[in-house]
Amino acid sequence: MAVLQMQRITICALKKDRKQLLEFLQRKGVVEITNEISEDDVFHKMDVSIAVSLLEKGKKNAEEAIRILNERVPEKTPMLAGLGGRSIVDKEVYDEFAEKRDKISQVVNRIVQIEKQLAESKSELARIGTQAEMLIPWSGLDIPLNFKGTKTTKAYIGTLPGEWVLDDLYQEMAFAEEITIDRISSNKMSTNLFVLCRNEDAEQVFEKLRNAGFSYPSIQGNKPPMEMEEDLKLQTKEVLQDIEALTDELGELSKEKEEIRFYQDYCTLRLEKYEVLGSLPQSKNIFVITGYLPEEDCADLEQSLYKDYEIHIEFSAPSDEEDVPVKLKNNKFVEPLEGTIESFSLPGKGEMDPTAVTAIFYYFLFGLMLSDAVYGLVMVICCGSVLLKFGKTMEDGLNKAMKMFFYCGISTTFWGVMFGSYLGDIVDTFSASFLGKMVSIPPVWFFPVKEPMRMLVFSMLLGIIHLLTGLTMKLYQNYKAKDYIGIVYDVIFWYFLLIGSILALMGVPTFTNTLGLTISLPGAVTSIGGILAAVGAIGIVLTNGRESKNPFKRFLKGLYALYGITGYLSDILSYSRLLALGLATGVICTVINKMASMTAIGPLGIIPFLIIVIFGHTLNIAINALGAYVHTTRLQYVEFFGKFYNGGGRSFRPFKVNTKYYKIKEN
């Protein structure tokens, strides 16, 4: 478990090597840039605003047509494709990339072009669907929509609301030497009507209509509404022809789709590089990076770019007054936690990395909630045949939760082996249903679910060891600072107070008979335990307000500090959620079992049993694993954590490859 020491570098290098350089950086990715020199009348900083702007701009189009492409012209992936990671190309890929990157572009942009395309021929195609259906009442009209009559005489073609009789319609217009009233459809809600009149009587006529509620209809044309419907009927067809000309298209710029992937990570990396070009202080014929790296990666940088470039490196300690980056490394047993680590904070300055130490007490505590041995393998089984299949290609972040999983099954499967839970008593069960004799496998050492006070009990010691190493491990970050006071007043008082109260309570028969403890501990020993906890109690008074010089206020506050002593009852309370936990699983277990027993009817009841047990445990799995992996974290982070650990460190961010399809090898 190892915090890594990082080094300070300072790199001046010739102007003419600054894209070389960088991409060589970038594709290393070792070193966090800082570029903290300010501009002067020496050193300037280049202003790259187009260039970002026209890489953002094609990262954006190339984001767009894949996402296109993908809902055009999907592809068939296998359904695991996904855990593989990106794709490892050589640098030379990336360097005769630039030849063609002019013409992927003109298909990136074709392709965003022809869903543009798309989407105003489907617009079209809608509006050409509400003119149909806005023809359909007029449909049996022989004369445009747009008729106003002749020199003669006057027509009104519209709609009046409700369904009226002819016969009404004539007593309305009775004043009308010579009218017409055709009725060209009806319903309920509307009539429509052709009217036709002489021209000295049209103003009447209209204000009759008007009075009754007369429009003209939305739907205006030359044609008879017919002829009308056949126009549209060719419309429509011209524009489906349009949709599959684009569509086909579509299908042979998707034959582009793996270049324009490799397009957009070529612009990424471009414009993660111009930003770091637009920071870097430069003159007219050098430039300088800034930055930190880990000091293990110092000699084999420097010797690379030695070899390469006209160059000149840099290495120093960083000061204390720094914002130094913390990177973290540790074996393949506890890598896997660096995340869980990460996700609550980094170290801070001076502290250590509890990784490994979480590690062993975050595999423990996973499998012991979850205590199933069949759940075990199947999450051994499934991890381990993921990181086997992609462990070499997979991103860094998933194939460490791969491994932490794997790691959490194999502890699941021994806990639940101590506890005799295979699928809960499932060999119980199809024993006693399908063999007629019930056959049991005993457990390594208790069942929680027939003996719980006892699994709480354990659920407890478990939590004062976790509670105890976290005071330990504040014990030794004290003696790495030198803090030998620190050692005594806040670290082996709290160890006299917490162990001689344990001591203590072991003597009082309350106690140990509401824990079923058979366990007697000499008087002496409870004496000697009330000794230790009052001297741990009166030096916690007397010394943990000791930066302050009023008696009265130490005083106050040494009282308040071993108030404390609730906090970690509290704590040492909630790692009950182990039994909680614990026996959730195997009841549930029993609940699914005894539904699939109750279905054992004969030779068939095999298939409804073998239903009920393979859903019932793949959804019980799914729960209490995710529950077990929540609470697993909460102690960490709340009560172990909260014994030594602040955090606050800044992670390492390094100058690297960003992309999102492909991996760039560095030779």
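In this text the structure is predicted, and so the values were computed from the model without any measurement. Residue numbers count along the first chain shown, from 1. In this text, the rigid core denotes the largest set of C-alpha atoms whose superposition between the two forms falls within 1.5 Å. First, how it differs from the form predicted in complex with its partner chain.
Residue displacement note: Ser218 has its CA displaced by at least 2 Å between the two forms (rigid core superposed). If you fit the rigid core between the two forms, you'll see the Cα of Lys332 move by less than 2 angstroms.
Glu207: CA moves 2 Å or more between the two forms after rigid-core fitting.
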Contents of the next structure:
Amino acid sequence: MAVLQMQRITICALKKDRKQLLEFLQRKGVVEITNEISEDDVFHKMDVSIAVSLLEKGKKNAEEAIRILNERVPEKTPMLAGLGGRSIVDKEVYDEFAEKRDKISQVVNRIVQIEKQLAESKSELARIGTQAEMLIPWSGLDIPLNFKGTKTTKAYIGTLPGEWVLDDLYQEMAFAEEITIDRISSNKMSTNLFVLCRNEDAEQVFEKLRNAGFSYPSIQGNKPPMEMEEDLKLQTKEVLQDIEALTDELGELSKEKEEIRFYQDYCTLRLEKYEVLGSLPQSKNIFVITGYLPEEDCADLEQSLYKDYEIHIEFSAPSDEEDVPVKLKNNKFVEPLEGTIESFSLPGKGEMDPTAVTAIFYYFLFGLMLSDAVYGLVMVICCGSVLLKFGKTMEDGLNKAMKMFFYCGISTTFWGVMFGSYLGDIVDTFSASFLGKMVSIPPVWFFPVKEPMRMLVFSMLLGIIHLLTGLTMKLYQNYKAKDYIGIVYDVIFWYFLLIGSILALMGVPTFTNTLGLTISLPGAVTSIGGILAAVGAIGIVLTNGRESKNPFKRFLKGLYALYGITGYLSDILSYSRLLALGLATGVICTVINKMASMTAIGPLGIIPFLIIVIFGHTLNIAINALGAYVHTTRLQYVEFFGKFYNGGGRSFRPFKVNTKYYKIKEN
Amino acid sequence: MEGLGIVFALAGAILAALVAGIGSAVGVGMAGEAAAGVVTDDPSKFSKVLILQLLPGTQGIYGLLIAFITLTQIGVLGGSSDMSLEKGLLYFAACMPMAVVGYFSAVRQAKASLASISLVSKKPDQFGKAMIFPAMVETYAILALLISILAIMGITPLAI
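Now that you have shown the form predicted alone, what about the form predicted in complex with its partner chain?
Below is the entire complex, every chain and molecule, led by the chain shown above.
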């Protein structure tokens, strides 16, 4: 339950060990490298831009190749395989890969090239298709389309807009002595013609044709269209053969997919290594690494480094002004909430790690919102079995989420039993429909649907506890920071005001009657409550504007701080969502069960009954688990963190193996 | 006039489901369009934007909840449906917070969801915060739900 103490590390090593040392640190993944030493006469930074750009290209090509293979040669993967995370390989495999690298790089390039060729072939096919289409109207012509005539004649091959009858054409050309007009084909839009006339008439004939809107065919060729069509068919066949060959080759290359994945990871690893290398100050013989690492890893790292290298290491405690990265460490039970904390913000300077307290409330409130024994069991079983099967290799974030929902599931089951909800009122419905006698499981505590007021009071009570815990966290933080004045002014006075007001309100009959409370406090207690509240309020008005010198301004600021009591009021009311969401689950369960029971007629009625129950409750668990997740998170972020937590810490990002498919094990 | 009580009570129940349901349908639809746009660019964000899309959907469920509670209380789902006009009007009024607030909060929540979806599309690591903005709007739907439930539960024992 804590923010890990960080240490600064400075490593000074010989240049000849550079590669091994960096690779070792990368596999260890415990040091965040920051380089503050600037270049001078002795230390220079190395130019790694060429290596970096080569590796970037390799990585990009590998990604591209994998994408192509996934698309062209899809492989069957089991549905949940993605949960398993990255495979683990030995360091030797990584070292041996250096030999295979060139071969795989060639495979990758070939795959990218094939993809390009395939695209070209496809566009070639399209081009041939268009040409064949353009030839169709001319297929009746038995001379080449670019035939211009003989020595004494002139030929015009082309298209006139609209549908023409031969007689009309001959009439138009009546001036020519000898002329042949062939209508090759025609439709409503156009008429395709072959016109042959003597050279003497050529100009006039062309004039006539042009006036009628004559145009040359959009396709030309020195073979008769029939033969051209044959050629095109042949070409199509060749291109198709090419495509087939390329696809086959791709299928063959896809056997190397695993190697290509490894290659991508290999490039990623080396890329990051080179980026770090480029940032290191190096002299003629030595280089220096500076960075942060968690104190608990210091001894281990020091030992293994001194064992293998000629090296000098220094550890020092970071100063207060430094922007030290933050890493959390918690026990197994509360650790799953680290992700939720991180997605709000990591603890800033002087703040404590709120994970443990948050986690306990999180599980508690989530269960209260979903509150159904069977839903809880479903969550426990699903998350539990995934964790059992993949827990060892699963990626960290997913693992934590699964564990979080596992514990939330336990809490949900607990509250379900307390409130007597087993798939809502399924036991009642089922027994009434099929056994002819209504059986019900009584709740251990009470039915919230029947006594909403009681549940509301309980929700708000939980809210008050949650908020006071938040205030206590602030107290603890102030204590750690030795801000004793802050403890009294910002925490104790608020305790007085809040607890005092509640006690005083308990003495007002209208208030207790509305909430249906039967406890009556002795008069002395309520008046003490009133006094406490008054002391708290006066204290807040007098002290909460203490950073202002001007007494008038100070008083106004204090008054404004007291106005913050409305914030507490709305915060407490906000916990009414516990009731609302709990009821939502329960009532929708009832709706589903009711619908199912309507179909429960006769002995076969069990089938539609089961279908509706299974389908309906699956939907309900999804919707309400989402609701519970969102609103529990909200209660933590807004109401709880609002009391003490600001965050603003920078996450610890060690130099490590950031691969996509494989983890490399240090042995 | 005697028979009108149940008419008003049922009208209230129906309006709670109807109006809040329309609000959620509009809201989830709007958010869905934006979510689909994000997935076009980056399919890996599907689960995140799906959650944001679903957030304005709860008002419809709350509407259904109020409608169902009312139906059971007024005896439409089994039981007698004798009811005075006053009582019917009371049920009608009790259903209104959920109907009206349900509609407007769903639409407004959807707008907050839209903004959060575009936030997640640019900064996926800020999902936790993005989720909170639409959830803030939902508070008011929950408050309306609460008042509607308490009112309906309170009307039933009244002897009018």
